[in-house]
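As structure tokens, one chain now follows by itself in the form predicted on its own.
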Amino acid sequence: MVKTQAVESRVLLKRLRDTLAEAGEGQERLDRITELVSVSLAAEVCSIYLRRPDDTLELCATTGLNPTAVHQTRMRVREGLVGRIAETAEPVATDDAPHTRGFQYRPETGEEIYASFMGVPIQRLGEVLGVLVIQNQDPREYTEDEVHGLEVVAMVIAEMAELGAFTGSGPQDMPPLHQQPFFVRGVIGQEGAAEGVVLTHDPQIVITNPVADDPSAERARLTDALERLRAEVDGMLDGGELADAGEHRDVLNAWRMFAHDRGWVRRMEASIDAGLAAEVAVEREQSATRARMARISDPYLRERLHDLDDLSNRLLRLLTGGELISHDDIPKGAILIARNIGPGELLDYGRRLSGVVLEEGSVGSHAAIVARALAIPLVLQASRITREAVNGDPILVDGDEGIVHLRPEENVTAAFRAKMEMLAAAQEAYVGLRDLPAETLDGTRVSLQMNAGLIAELPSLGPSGAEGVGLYRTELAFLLRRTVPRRSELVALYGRVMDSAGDKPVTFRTLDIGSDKALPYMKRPEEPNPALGWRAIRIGLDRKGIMVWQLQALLRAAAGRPMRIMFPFVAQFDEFRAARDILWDVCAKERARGNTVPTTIEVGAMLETPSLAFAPDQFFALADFISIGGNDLKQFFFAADRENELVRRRYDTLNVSFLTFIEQIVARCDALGTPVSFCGEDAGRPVDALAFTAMGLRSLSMRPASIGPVKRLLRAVDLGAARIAIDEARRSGEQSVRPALMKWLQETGAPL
């Protein structure tokens, strides 16, 4: 029965290849296969549904209901069967359709008459792009090989979709693939806007024959890749370059396991034996995988299936011969798209990058780092970016809105074009307050400092006017590379970052990793919430040998030079005792062996946590000095998780609360006489950072560009009426400052 059933599919996509050939438009493609479909499968019944930009489902050819039904009958995704096939990307089959759950009845279709359905998704890379359905009058129990002969029909209907084969010139035709402009909102990574073309991480494959007239050839292309891509992965894994466990290793064996698996293989093999090309087939699983994906909420399970996703690409280029883009060719004004992207990755692009837009990721991912390191311009959770990007296509990155223009009209640039002169205008006006101090009219001066976490940010130091680096993430250094590095290593490089920052001080924060900063090389437990859980200096307490090691590179680099130490994440008095007493026993080792120690060391700790601004006084007595931790503190504060999209815009910064909050710690740190800075992207927000030196924060630590901003509306603002402003808002039981604060701000004319 199956290799009967195969032999069928085989002659019936040959038969659609033969009328997707034909001359015509897209609407008299899509009628010739319905009317080839139904007839090929007894069907009284074909019909092609495809899926609108406004995310309906249009009924675009039939033969057998009622043909004035086409281009009228629209329904929503989960609407009916045909939407629930849309929305779960799984076929239905039934010879019962009235009675079956979601049936809705459509009059205008005539389609009453029929009792049996079956329907398939239209898929490419796990887009349902469309529904295929056939219908029977008599009840008829639909065999899995049909079900799989439809399946396959569908394939090469979505990879036609893909070429072009059913665009047309009139009213009702579907619209030009990759010609239309196309706009989403993601999520703000990272600030800045930028003009140019796309650069696709990894292209897309855009197969022109999908049906294959040799299928022993085809499997033989098969066996060759595969064999190919095994060979690949034992060689990474048996190279040597890798440590003896961690994730990458972890990584590596899932994709050995995947590679070596048969049933993958098997389901590949059926798939040509079908009658599709080799490309197509190894598509037509990774379909299947990235719909099992958007249902998995088990995170474990989803980086599985990501695994099988990745090796798929893989496994698409040994079969097509693509090959990524050399860094050498990336063009000018390039501006990545990607799915997601590992932090080295990106790091490879460097600078050669103008914007990153994302269709995954969160604001909290490695590359959100690097491409706030890079300062270019980061938006994420780009719904449809990769589906709808081609290589070279102009577009529009706004990541101080998290929007993006691909193709846009001639309106449209010339807008982003004047705000991008706006822009370049204000940081000609932050260049000329370059060496002037950040000092209030009323005579409040504000250390500001920069955050920094790899060596290509300290450049930045002379230019952005800042006084030192307030916060040097050493946890970079570690996330960026596939092996741990050696300490002779870390001694060279944080030399070079003091070397780099000359007489301004660099305040080193210890490893914070643990939660969404989870090491390649380090096995990490499995936890119900990360960011509550093993991490930061939870790690180096208890894992004492990795602090050790981390704070004699730190001492060695020093050279005898001032040393500013941090540690994050603490909690409680006892924690940074304990981890202060380690210092001290590491700077006595390293003496007592002939080693230079600093001349001065201060030590500090990061406040991240309520409980620790209700730490005993002796805790603010012993510290050299405290950071506030904006980020982690607000999302603690709030018991909202920064990197949910749903809560982390609920609470605002300069919520009442809050900000009452940082008074009190500044308060306390003040009548202890321990110093106390503000660091984190608020910190960054010009209005925000007035509000924080109106709470009597003295310093504050911002990436870079944000030096400039903040630095001209402290200059332009008197401190004392913007404390009154504050306190009258305060007072009036609103939940916010800002609105109060803007309004003040914009009847002083301040620059905003």
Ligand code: PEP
The other form holds:
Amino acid sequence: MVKTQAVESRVLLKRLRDTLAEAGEGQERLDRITELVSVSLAAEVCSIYLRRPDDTLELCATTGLNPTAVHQTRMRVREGLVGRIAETAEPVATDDAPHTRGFQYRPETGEEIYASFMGVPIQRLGEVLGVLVIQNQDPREYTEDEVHGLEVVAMVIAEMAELGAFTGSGPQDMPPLHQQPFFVRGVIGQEGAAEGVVLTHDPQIVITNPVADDPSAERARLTDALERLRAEVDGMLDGGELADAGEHRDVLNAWRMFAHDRGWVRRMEASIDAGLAAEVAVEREQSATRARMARISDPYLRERLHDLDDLSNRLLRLLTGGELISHDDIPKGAILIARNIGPGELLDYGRRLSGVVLEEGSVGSHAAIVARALAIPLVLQASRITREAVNGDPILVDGDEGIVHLRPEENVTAAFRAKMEMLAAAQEAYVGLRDLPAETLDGTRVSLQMNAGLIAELPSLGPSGAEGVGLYRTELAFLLRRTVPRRSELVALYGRVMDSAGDKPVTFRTLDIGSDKALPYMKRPEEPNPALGWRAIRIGLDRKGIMVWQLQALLRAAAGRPMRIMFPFVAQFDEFRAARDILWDVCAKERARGNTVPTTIEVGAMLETPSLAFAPDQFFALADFISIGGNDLKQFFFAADRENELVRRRYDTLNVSFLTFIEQIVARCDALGTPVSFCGEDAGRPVDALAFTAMGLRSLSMRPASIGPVKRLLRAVDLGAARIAIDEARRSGEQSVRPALMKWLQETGAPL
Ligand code: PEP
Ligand code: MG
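Go ahead and give the structure of the form predicted in complex with the ligand, now that the form predicted on its own is out.
All chains and molecules follow, beginning with the one already shown.
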């Protein structure tokens, strides 16, 4: 920006700021701003469109257009040039508006006489709050500097909006901020319900003066904060205790690179020269980063943009003197709100949280795994939640439905509490069942075990009534770390798992990495389809060192106790045989070294690909047990990605084909005398668990919280009669037996 323009821009921004200080209603301020901008930028028209809660853009003030159109003209995001700007968060400047893509003529505004149009998003931290537009009659080619100038003005308007400068109590006014109830439906991350208060993970920064009174002083503040930021990052990178530094090395290296990026710093300095306070200059860059993030699908680049976003948050904290949340200050009933969160950070909050709501995140993400392990209700992809929620707001999280009520009305809270009471009563009933067997009315016993992956889950073993740990996912400990654990650490960890389980058996699954479980410190090849790629036992057999090292740790941890080990994702007999040979070899070497080896070792395979169901009889004879990994098996059976929201719920587990397939696997195992269990998530759904039992399964492994509900249903049904109902449904030509089974259960009065 040339010097005179920078000076003019600063004069304008100060005038705008003064309107903030003046007494008056929101509407008066908006009118005054359009007047000031139109005069200052020599525009015949200046208009402000603000985003309404119903997601439309409303003309809220104008100088130059027909005043009667104010609060009448509305458009949807995407509609017209204004809608296009709101959708893309990108400016539009043209000297021929009627022939520009997206143009829509609004007769009530009288804008047909204006050929030139320049509009920019009014945005704060990536959230578009409205659109600021200027128009001229003559074809005018707006320069890049003019676009930047208008963007700077829009930043100040955004900060003013955030301070509530445009709200009012009249029906046409913008409603007051952060006071209305807000409801959002997201994606279920972890079941459970919680009532509590908002705790925001990202800093909530309130900027009371968005305008720089003295640009050189603001520059100095920025420079000082940047220096402190660089020193902080260098300190974390160079400090020996990287594992405790909160971030792993890749992220820190990315931070260091960004912190020294001249372009980033120069753009922030230019914003300051144009009149913005240092914090707003940082936020302006952050908005641009977030807009890019929304457009980019490449996961690596998105990650890097996330890193830049996190770094900007740190810089803002340094500028405003804000503190990182101290974990001692977590209020009771805290429900954490974040755009996204890493597994380590979530573990740090741990059980002090009553719930978590993320604006992004996916079901298979590591944060979701941690939330599940800690049994904290989690809702993902809760759109706009970080913008709406303010620390201390009352909030209800319903993880069963994937919904969130922020600042709920009384009747909503009452209904929610009634649901919580029902859940609590059900929990009470499950406690009563804890020491009773999972036995159907006609005497079939089913062994119910729990799935785990973190030591933090082991305390649930006793209270849940599980007979053992049917699946211990060893990779979780690896996923949550920033560096490769040492073997001695693994020995200690596995030993503690066995100690906590006491006499109950634990089935350790060897590392199931690859696909969606990428270790931050392990280089992986680019794969076109990772779920079908180099993962689990395939990595173990190709990189024997990793497998040997883990098996050594497991054997040493057993310290002479009996042990159960299973290999994940076995697709053919040879893989199992090879892995088993490695295990016996490791065992022999341990013995030769004089180390104590387990008294007995049972070696099993996970059946997660349809191919293994048709393996030679010799495979079933060699395997000491088989565990059906229904999550993967189902994804390959139906060719439907378990991580893809578009298809993952498309095929019912009780689909006749899948159920019949399970039945055949069980029959084959029974015929060959191989114990078989099921450890996919579906085992924890009572009706599905009943159907699996009817197909012959006698061992199911599930989340601890599911054991009570599954046991309660199994104990209330006659399995023979359930089997008849299922068989009838299978003969009826229906695709899934679920509707018929549900009907039968309802008729028999089973507890659902
Ligand atoms: C499965 O695939 O069903 C399973 C239990 O393994 P994971 O969910 O860890 O892939
Ligand atoms: Mg699996």
